[in-house]
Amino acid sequence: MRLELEHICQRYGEQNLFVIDKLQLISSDAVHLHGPNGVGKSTLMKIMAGLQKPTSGEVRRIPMVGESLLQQAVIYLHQNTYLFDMDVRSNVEYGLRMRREKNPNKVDQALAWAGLEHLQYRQAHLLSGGERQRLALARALVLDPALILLDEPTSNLDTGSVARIEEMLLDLHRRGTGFLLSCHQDNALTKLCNKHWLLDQGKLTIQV
């Protein structure tokens, strides 16, 4: 899938937060979005995911050849991982239920992929920070997304958890899912990225 943004302006009151003339993200990309606090990185990611409308401009999702409608999801993962008040397995099943798709084998595979099969009947709120992030990725995986947008995915995680998330993102990328991640500092995840975007002073710069 190709995600295109055109003539995007996000304004609060009389002040522009950012203006982006043109931007493209495709499912083969691995992008690091960075910039100072308060410049609108999270807002931009929510606009890209369709969770928030910009003040003006257009966001288009253009299917790639051979791509089904079910492979066009753009999923945003919040910095403070939002999990439903239910057990781990039910959290993974949730998106499939919304699609009216029953596929226990797919859920089993996602749990194993995230290393959470032994915790599948534990209440999600009892998980550690790293386990919560892995559950969020497993919940995304079952929906075969084209793109995943991760907002500060390494926040408050230990080195071992970051390494596990790194492996999962690499595997997702091999499966054809592109990702964009917002991180304040370079780390193991930002080193996976082949593109770097800087959002600062109301403008987005694509860096080499």
The other form holds:
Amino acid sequence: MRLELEHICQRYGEQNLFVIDKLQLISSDAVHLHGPNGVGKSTLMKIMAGLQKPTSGEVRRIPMVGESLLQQAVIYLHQNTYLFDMDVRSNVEYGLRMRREKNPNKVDQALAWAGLEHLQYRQAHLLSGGERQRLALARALVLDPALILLDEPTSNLDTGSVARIEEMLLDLHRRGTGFLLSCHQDNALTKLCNKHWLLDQGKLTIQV
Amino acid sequence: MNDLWTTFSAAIGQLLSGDPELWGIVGVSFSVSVSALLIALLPALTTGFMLAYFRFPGRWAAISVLNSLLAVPTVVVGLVLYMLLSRAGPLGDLNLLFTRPAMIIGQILLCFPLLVAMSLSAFQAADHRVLETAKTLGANPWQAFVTLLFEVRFALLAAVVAAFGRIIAEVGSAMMVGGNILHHTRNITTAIALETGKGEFVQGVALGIVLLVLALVLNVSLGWMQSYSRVLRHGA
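Take the protein just shown as the form predicted on its own and give its structure as the form predicted in complex with the partner chain.
The complete assembly is shown below, putting the previous chain first.
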């Protein structure tokens, strides 16, 4: 799946937050989006995920040959993951329920992948920061998304948790899911990225 | 003191004896109030949601009117409804005056603003990430709305409990548009007013005990729901 942005302009009141003429992200990409606070990184990611409409411009999802609509999912993960007031397993099942799909094996595999099988019946709000982030990734994994957009996924995580998230992201990428992550500092996750985008002063620059 | 104790004991006796007239009155109260609540619930929740999530001209005026309606005395609601439903009124042809549907309409008018105000505040307090997370995981707008209802369910239950408490205990509207007809529109509060007026306190006290127990149960549930909701939001 290819995500294309064309003539995107985001304004707040009279001020332009950013203007992006053309941008594309494909499932094989691993992109690090960086830039100072308040330049609109989260807004851009939400626009890409279809959660927010830009002031003007177009966002298109272009499927690959033979790709179904379900395989074109673009999932945005908040900086502080929101977990539903359910147990861990029900959180993982959520997306499948929305698709009216029952697949307990897939849920079991996602829980094992995230190392959360032993916590599957625990209320999600009782998880630690690292476990919450792993649950968010497992919740996305069951939907086989084309792209995952991670907003500051390592903020407030210890180095052990960051290493675990790094392994999971690498594995997701091997399975064919592209990702875009926003991070202020360079760390193990940003080293996985093959592209770097800088959003600053209302413009997006692609860096080599 | 002795008289009070005798009346209280007789009232307890009447409650425990399963007196059909007394429990019939309790039944009228519950059937009217539960019906009013069920009819008002979905429109009120939808209105609360729209006011919380959509910006449109007149939104603040609508919120101010709803908040003002919270303070309207039940007897004023009864008076307005009486004038509308009386034979000379614009809705007189419906022949609803002194019927249970008239009492239900009165109670809907009383609980609707409360349900809207409390659900509006529940939706406003809800985490903005709920809808975004639901949508990004593939929920359609209806599924996302149902998810949001689930996430704020304790605050919404508190609204339902508070609204039920308001209408089951109101007397003004029920008396004016119900007419206090035995086996038809006589409910707990109108029966208490009537029995007290006649100087026959036993049935009045028995019905008062039912209301007090109900108030206690509702308040304990309300307190529990609010504290559980706080624990979920901020952790134990």
